[in-house]
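There is one chain below, alone, in structure tokens, taken in the form predicted alone.
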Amino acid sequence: MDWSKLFEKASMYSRVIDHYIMDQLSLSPERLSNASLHIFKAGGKRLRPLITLLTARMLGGVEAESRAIPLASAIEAAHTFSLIHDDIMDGDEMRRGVPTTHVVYGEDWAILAGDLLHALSYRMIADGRERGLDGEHVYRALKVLAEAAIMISRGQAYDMMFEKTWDVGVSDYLNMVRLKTGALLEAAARIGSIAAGSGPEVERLMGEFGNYAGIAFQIRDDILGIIGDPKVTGKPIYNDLKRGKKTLLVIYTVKEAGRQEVAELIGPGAGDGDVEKAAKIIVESGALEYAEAVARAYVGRARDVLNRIPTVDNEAREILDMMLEYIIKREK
């Protein structure tokens, strides 16, 4: 598929956000600024704002556009925030191909470049104002905002308590990406349509679009993390099932193919070796399929919903259509 669309505008609009998110960021101390803009600065798909500035020129055309550009903003800056304190959780060293923020500039900046990058959100969002925002529209993205850091919050618990535990299955997967990952994905769809001035019905099912986007994506994501090139990614490989996460691919070796080996092969103290083992045994039981099939499966969801939304710019939908196939078909 020509992605060429799709990158032209991810490439404009990621000028647009990076110089907007480092300006907000030009202050003392640096420590703490280079901190906060470490793996911003190192790249990254800028898959969300995105996501916030194609719906809103999709649903209200260049005006919407150019009142999301802070909200977009605020979107990637709450992104990068829950990246750096996840990194820290799960201990992971590389990100985007970089050392990962806490590895340069260790645990308590990094925890503090994250509550500043959740902080300044939050201001972004209010900064709307001084886009053509009305106060009910900056309140709601406000809320909408809100809403998604408790649920990735809650859904960051799940993959957690998920590490410890056997007791999880397909449904108990698809509920807690729904809220780790989709949550923010649906924020950016749901705050892009407050930014064309929707209503409340077009906002809830850009927001369905966004979940059901943002499920496929993170099963896609787990699905590198057995599979990818490191050179590609820029994450180690097999870090999941070090971990002993129970991504969809290990729930289904484990309990639909009965490779029940592959739980003892993964989590905490498990050799290059033992992980290299399991891998091979979740491609041969069919994992991979099965994966691709849910993802492509949440993919058609979010399309469907894509196209009962009245629309105002044609080429926005087209570029938010080409998107989804991107979602289930990248490297990276």
Contents of the next structure:
There are 2 protein chains.
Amino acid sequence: MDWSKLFEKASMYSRVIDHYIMDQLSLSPERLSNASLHIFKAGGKRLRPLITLLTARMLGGVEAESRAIPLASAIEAAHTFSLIHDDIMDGDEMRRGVPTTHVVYGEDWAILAGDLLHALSYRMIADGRERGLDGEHVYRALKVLAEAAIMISRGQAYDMMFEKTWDVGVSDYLNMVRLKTGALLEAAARIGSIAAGSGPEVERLMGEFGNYAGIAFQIRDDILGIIGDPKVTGKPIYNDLKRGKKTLLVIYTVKEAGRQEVAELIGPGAGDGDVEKAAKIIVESGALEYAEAVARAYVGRARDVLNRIPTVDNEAREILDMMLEYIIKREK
Amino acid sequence: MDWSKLFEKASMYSRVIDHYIMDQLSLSPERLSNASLHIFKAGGKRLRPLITLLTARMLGGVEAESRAIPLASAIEAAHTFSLIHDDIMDGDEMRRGVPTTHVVYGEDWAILAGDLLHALSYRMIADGRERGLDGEHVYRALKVLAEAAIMISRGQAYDMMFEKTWDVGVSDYLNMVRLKTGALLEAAARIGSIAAGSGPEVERLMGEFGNYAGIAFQIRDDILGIIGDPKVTGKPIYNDLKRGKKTLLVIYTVKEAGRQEVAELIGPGAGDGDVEKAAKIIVESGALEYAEAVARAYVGRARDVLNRIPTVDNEAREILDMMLEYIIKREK
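Could I see the form predicted in complex with another copy of the chain next, after the form predicted alone?
Following is the full complex, with the preceding chain placed first.
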């Protein structure tokens, strides 16, 4: 597939968003702003602000797109905050090809860097006011972001609890992922539609689009945790297995394909040989094909919703559609 | 002094605020909501929402006071978030007479509980809309809270950096405390005046009042770290000394009174005997009297500002004035 249209847009938006966020983070003490920028500067797809800006463009044209810049930056700042804190909780040591924030700066500074980014994301919502949003729209965007941040915390809590139990089915997984990953992609799309001045029904539909896309995104993440190339993904393989994460692949393998020996091979204390063996069984069990089918189904639902929404900019819709395909085919 | 008027008001407000916050925190998974409520339920003075509600009442009467309830709750939720995370960073194991959140639930859950409260505080700001604030006022309150949360992070960063250096003077200390503690009391007062529909000038003045009160509050905290009764304060004595915190007392003793031996007695690795010896020298040096005088000066400035503001409810002003006195005389 030729992704060039998607990548060109993403790279153009990235320059704007990165500039905006770095500008907000030029504050003292320098160590705090450096810690906050650490994994932000290491790269990343900037997928969430892409959704916000494309949604705004699609529903409200170039003016809405411009109004959405602080809001899209807020979404990326909130995402970065949650990555930094999740990496502490999950004990992850590499992300985007560099050591994680707590590895470089220590846990205390990583906690603080995440908190700062979390607070900054709300200030960026408020900044929407200066970009032409009225108070009412700022209020709506605020509510959407705060609700998403609450859901992200709840999702991460379930994710951590699931590490310690096998009483987790596919629907528990989907509920967890809807909170942990779906909520912020939902917020990204909703906030784009708020910037475009859309009514509540279009906002709700765009939210559905984002949530489905987010679930598909997370499932692809789970897949890359088993078959991804660390040089491409920027993080080590089999981390999820070592942690005992109940990914969709693991749940399928153990519960649907009946390969219960995987339960003994993963989790805290598992060696490299154990998780390699577990990964082999997961692949044999057909879990990859299953997870791909589920991810594809969610992308299909997102696409259906997208096609029902009246647009003023068809190119933006086309790129959002392409992004859906990218989400389930990406290698990083 | 007879504090009964202050305590009655505080206890009445507490019931409302506590109910509001607990209601927002009835969410799943239960372990997350329990961790978020842990030190909240252990007590606390609820000083910040008291400032918000008294300010709203003083400037706008009972209707403004009622409108301010979600905003006052937001301030207390933000305060609780920062306590939970600070306790991790500062390695504090007791607060309000109970083990801190990370001691009871583990660091991962304490990080998450703080994040949830942080997000909830912004949702509570948004909830102000349903209590009769318009979008414009929600926007102003949002901006104030986000700015305060940014300043709190910066203040905590300086506080941590100062632990490792003696290149800290009184003005560095005051700047750190203005951020770490002053910012949220400032936000509490500003948000009360926003709920009352006050203009920017009154909001600014109330902010000054809150900031000065916050600095005085922190200095009293430093004093209680040396002379406080753990049974009353709910936390062990000499924690600041063991940590190597550059409190106003320590800075005065070493830099102004020239008792440099204190520098060798405090900080990581200091034993109980060392910090006891240090505390004795601090008391001898006159640091307590110095710190009390500085705190009293800030309370005086706060009082001057308060007296310049036109009010519609003199009793509310009277209680705010009493609160200033309480801040520097309190034993917990």
